[in-house]
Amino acid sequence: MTALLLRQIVRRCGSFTLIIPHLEVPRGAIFGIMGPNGAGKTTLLSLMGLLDLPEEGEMTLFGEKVSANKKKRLVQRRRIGFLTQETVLFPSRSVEENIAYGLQVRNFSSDEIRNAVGSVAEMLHLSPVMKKRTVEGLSGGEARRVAFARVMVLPADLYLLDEPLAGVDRESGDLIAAAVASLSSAGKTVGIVSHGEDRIVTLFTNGIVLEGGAIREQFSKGETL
C-alpha cells in the first residue's frame, strides 16, 4: 500500500516552482529526500505533511484524498508526526512536559502519557534529564533528541523529519538514527530530508534527489547515489 501519492503537483514560492509529476512513498519505507540547498526539499516535505497545499495536482494519504477543507485536513494530519529543521521547544516546560505535549492535546490518559513518554525517553537516553524543570541548559544534541522524542511519541503512521541530525553530536545522531530504524521496524513510514552527508542516509530504503524544484533521480536501497 502507498503511504503518500502525489500527482501533477505544482507549488510556486515566489520565483521558485516545485513540480512533481508523480511520486509514491511506499508504506513502511524510510524515504529519503536529498538535494542541494534551494532544491525544494523543505517545500516538498511541507506538502507531504499537509502543512501546505499545491496550486495544482492532488495528493492522497494512505489511500484517502487530501482535503482542501482545513478541518478535514487537520484530522488527516493527526496521522503525521512532523519534525522541523529548527529545534523548537517550550522553554518554560520540563523535558517531560515537552515530550508529552502532543499526547496531552490529543487527550490521552495520564497513564498512557507516562508510559509512552517513558518508553521514548529511555530509547533516546533522555531519562537522566526528564525531570529538569525547564529545557534550559540542555546541550544541542539533548535538545534535538527532546524535539525528536516529542514527534516520535505520537501515535502517527507517517513521520516526516527535516534534517533530524543537523548540528547534533555523534551520540545523539546514533540514538536518533536507531530510533528511526525502530519506527520502520514497527511498520511506520518515515520521510527524511537530508543533504546526504550524515549516516542516516544508510537507512533509506528508497527516495529521490531534487534539483531546481524537480526530481533529478529516484533511488532504491543498494543503488549508488
Given for the second form:
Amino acid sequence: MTALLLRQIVRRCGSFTLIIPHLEVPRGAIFGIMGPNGAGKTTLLSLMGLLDLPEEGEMTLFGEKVSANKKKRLVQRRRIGFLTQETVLFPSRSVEENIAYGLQVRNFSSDEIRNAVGSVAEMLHLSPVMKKRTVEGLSGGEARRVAFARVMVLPADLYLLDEPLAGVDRESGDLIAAAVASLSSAGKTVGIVSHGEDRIVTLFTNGIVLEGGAIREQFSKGETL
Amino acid sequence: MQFLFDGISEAFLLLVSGDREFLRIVATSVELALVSTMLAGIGGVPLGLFLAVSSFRGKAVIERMLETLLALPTVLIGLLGYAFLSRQGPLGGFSLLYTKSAVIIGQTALIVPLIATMTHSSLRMVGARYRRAMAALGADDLQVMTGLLREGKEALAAALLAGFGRVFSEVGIAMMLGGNIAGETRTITTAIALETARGEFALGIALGIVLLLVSLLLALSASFLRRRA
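May I ask for the structure of the form predicted in complex with its partner chain now, the form predicted on its own having been displayed?
Expanding to the full complex; the earlier chain stays at the top.
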C-alpha cells in the first residue's frame, strides 16, 4: 500500500526546477530524503505536505488524488503532520498552547487536547517547561522539542519532518529520534529530510537522494549510501 | 513677550481648575478621535490583513493607492467631505454637515489608509514567519488570519495608536466638516486656531499642553509596543 504517490511532478521556484518522474512512499515507512544543500529536499517535502502544489503532475495521498480545491485539500492536509525546517513557535501562546495549536484548529475538545498534549510532553521530557506562559527563554533544544511535540500530538497518518534534529543538543536529538521510532511502531508513515545525522538515518526504511532537483538514487534499509 | 508668559500662567490655572469649557473641548477631541479610530480599525485592519496574506492581480495598484492616500492633506478630505455632505451634495439630505458625524466620517477616511498600510506592513513581516507554520499544523485561511492578528497584536495596537494620534491632532477636517461649533464640534485643534485668531492665548496654550501630553503618551506607548513586537 502506498501512503503517497507522486507522478510526473514539476515544481519551479525561480531558476530552480524540481522534477520527480515517479516517487512512492510506502505506508508505514520511515522515508528518508537526503542530498546536499539546494538539492530540492525542502521543496519536495512541501509538495508532499500539500503546502505547495506542483506546476505539473499529480499526487495521490492514501489512494486519494490530491485535490486542487482548497477546502478538499485542507481535509487531506489535516491527515499530515508537518515539521517545518525553521523552528517557529508562537510567542503569544504558552508552551502548552503551542503544542495544542494543531488540535485546536481541528476543533478537538479541551479534555482531548489536555490528554494528548500531556502524554506527548511527557514523552519528549517537556513537562518541566509546560507551565511557561511564553516560549521566550526556551533553549534551542527545548524549542525544537516543542515544535516537534506540536506535530507529534496531531492524529495524522503521515508525518513529514524537515531536519528534525537540526541544531539540537544530544539529549533533545535522542528524544526526537526515539519519538520518530515510536511513530513508526504505531504504524504511521514518516518522511524525513536529513543531512545524514546517524540517529535519524539508521531509522530509514527506504528513501531517496536528491541532487540538483532530481532523484539521483533510491535506497532501502541495509543499503550503503 | 509678556502676553505669552501671562498666557502660560493662565493656561496652568485652567489646567488645574478643571474649567468647564476646556474639559468639554478635550472630551470632544477624545470622543471624535476614539470613534474615528475604532471605525477606521474596523475597515483598515481587515484590509491590511487581506493584503498581507493574499496575492492577486492588481494588489500592487491597491498598495500604491493606499500609500498615496497617506499623504492626502486633511483640507482636501475636508473639501471632498464638504462637497458630499453640503446641502447641494449627494449626501446633503442627511444633514450631517457641521455635526460630530461629519467629522467622524472625514477623520475615518483620513486614517483608514494609514491603519491599513501599517497593518499590512507589520503583518507581512510577522506573516512570513508564522503563516507557513500555522498552515503546516492544519490551520485554514481564517485560522491563519486570526493567528496572525494574535501574533501581531502589538503592531496592530501601534497602528491604531498612530491613527488616533493623527486624527487627534488634525485640524482641517474638524474645521471644515465640524464647523468649530462651541459645545458640539469644537476640538482642541480648532479651538487653538480660534483662540489664537482672537488673541486669547491662555485657553489655546492650555489645550496645546494637553495635545503635547497626549502626543507624548502616544509616542511612549508606540515605542513600548514596538519593543514588545
